[in-house]
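Given next, in structure tokens, is a single chain: the form predicted alone.
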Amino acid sequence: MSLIYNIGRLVGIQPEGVLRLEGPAQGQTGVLENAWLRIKDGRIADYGKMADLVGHDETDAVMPDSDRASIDARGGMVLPGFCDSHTHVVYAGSRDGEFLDKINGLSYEEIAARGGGILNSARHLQQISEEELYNQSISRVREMMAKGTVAMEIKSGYGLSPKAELKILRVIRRIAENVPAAVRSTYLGAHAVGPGYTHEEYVQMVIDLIPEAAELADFVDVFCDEGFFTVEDTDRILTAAKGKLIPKIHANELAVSGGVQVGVKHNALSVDHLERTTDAEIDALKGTETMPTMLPGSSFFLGLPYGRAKDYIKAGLGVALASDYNPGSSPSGDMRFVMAQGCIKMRLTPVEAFNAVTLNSAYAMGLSREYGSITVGKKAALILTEPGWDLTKLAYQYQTPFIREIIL
């Protein structure tokens, strides 16, 4: 048993059974001031106001149990750790040369047409050993954890061949076994057409690899967008994966692609990107179990439109935000910055953005029963801040160090 006491603000409180927040509820969260929180066996056991503790002070509150640790929060805020439901952190090398190409005016599509983009990452990845890939990738995972991320999804997709895709999935599994954060794995064989394949041959290869991928991954994903994979390709792949892998979709980053609708057809857990949205996508998501997930880091880095998160919430939907940490379009896994962009660029309130990077993003990878809120019984995966912080300041002063301790 351990106790955190003298908490200035305990933020992110939700009743048991609340797995996602939609519509007006996305703008609400429970806050308890002058609070304490108990942890038992790695889970949240109880919480309340300091005035309710025995003796009303920290000395009596801690009690003299030899197996009980305690932390004096000294007025700091305690909140659930960030949940990042869309990353590509298992990659090799760097694409900083393409960063210069972007500065010089080349578009994402033009860089890809010259053999850059995903194909460039695939070349790097195929050339290095599995051990080196693991070493490079786990360093990024630890960087994310140090910034407050306690749960993450990691995709394949930079292999573009059966051997290399399975290598990525094995590395993701090894990462999951060696960090305290929760890690979910996604088979994104359909990220781009691999070298040496026709489009049709590659789609068939992706389908044929599903049984082996399903032994290593939780989800299947398709880049359903202009210049990559069509609605028909996506439908075939998700149909083949039915009963083996849970669908997630890349959709509407480069164009309105139909990816949202095909994702809904297959009961996708999430549809991600959504930089390009019409009212038809919003209407298609109403009444479904699918979480719209937006990636403002890509909008920031590529100069794309920001997703219409406010319109989704006004329509009664929930929204998740994720980092899209990858070498080509969002080389950052800082979820606090993602939250800030939700406020600054997408006009979400700090509470709406906070719920988007915690509970709703946990939902978008099937983890909201265990992560994403202050709820009795959930994992004690928490951020303790220095004194003086609240959610508004967290987004407003988005570069000022704020973490005192990650409790994971």
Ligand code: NIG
Second form
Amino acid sequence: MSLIYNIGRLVGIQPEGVLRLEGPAQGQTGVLENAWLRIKDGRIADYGKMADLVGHDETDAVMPDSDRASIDARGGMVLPGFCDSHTHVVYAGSRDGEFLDKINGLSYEEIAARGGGILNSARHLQQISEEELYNQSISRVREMMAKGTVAMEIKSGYGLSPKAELKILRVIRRIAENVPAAVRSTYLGAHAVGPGYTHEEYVQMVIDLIPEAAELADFVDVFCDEGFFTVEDTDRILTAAKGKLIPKIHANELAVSGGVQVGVKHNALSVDHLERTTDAEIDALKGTETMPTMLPGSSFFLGLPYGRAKDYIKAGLGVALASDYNPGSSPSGDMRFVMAQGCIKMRLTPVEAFNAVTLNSAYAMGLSREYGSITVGKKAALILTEPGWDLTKLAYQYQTPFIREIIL
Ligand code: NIG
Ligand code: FE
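Which structure goes with the form predicted together with the named molecule, now that we have seen the form predicted alone?
Let us now look at the entire complex, which starts with that chain.
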């Protein structure tokens, strides 16, 4: 049992059973000022106002010296840790060489067409051992955790052969076993056509590998976009994965791809990217279980349009935001920066952006029963800030260090 007391603002309070926030609800969150929160067995046991704690049975827990497990928050904010539902952090080497090509004006598609991009990362990955891949990747996971991420999804997709895809999925599993953050795993065999295969042969390989991948992964993903995989490929892969892996789809990054509609058809948990969407995509998502997920870090890094998050919310939908941490389109896993971009570039209110990087992103990886809000019974996966912070300042003063302690 431990107690956090003198909390200036306890933010992100939700009643039990709220698994995602849609429409006007995305703009609301529970806040308690001058609060305490008690943790038992790694879970949120209880919380309340400081005024009510005085005179309580365990009042002496308020004295830091009498109970070493208690933390004086000194007026800092306590919020649920960030949930990052879309990353590619298991990769090898770097693509800093392509950074110069990009600066000199080549587009993502042009770099890929020259054999750069995902194929470049796949070459790096073939050359290193599983041990080395684990070491490189876990350092990024630790970096994400230091920035406040407590739950994350990680995709395969830089293997592009059965052997190398399974190598990545094993590395993700090993990461999951070795960090206190929650880790969900996604089989993204269909990320690019592997060398030595025709398009058709490669799609067949991706399908044939599903049973083995399903032993290691929770989800299946397809890069359903212009120049990569078609709606028909996606439909075939998702049909083959039915009952084994839940879909989460890369859609509408490079073009209006049809990826949203095929994702919805297969009851995808999320459709991600959505830099390019028309009203048809918004309509297709209404009344579904699928969480639209936007990745402002890719818009920033590649110079793409930002997703129409505001229009989705106006239409009654919820929106999640994630980092897309990967070497080609978003070399950052900083969810506070993602939240700030949600406000600055997508015109979300700080509360809307906060819900997008916590509860809705937890939903988008099937973790919102355990993570993403201050709710009795959920994991105590929390950020304690320095004194004087609130959600608006978090997004506004987006480069100033704010974390005092991560409780995980
Ligand atoms: O989400 N769009 C596809 N996959 C990644 C980028 C992969 C890469 O370039 O390495 C993304 O942006
Ligand atoms: Fe991605």
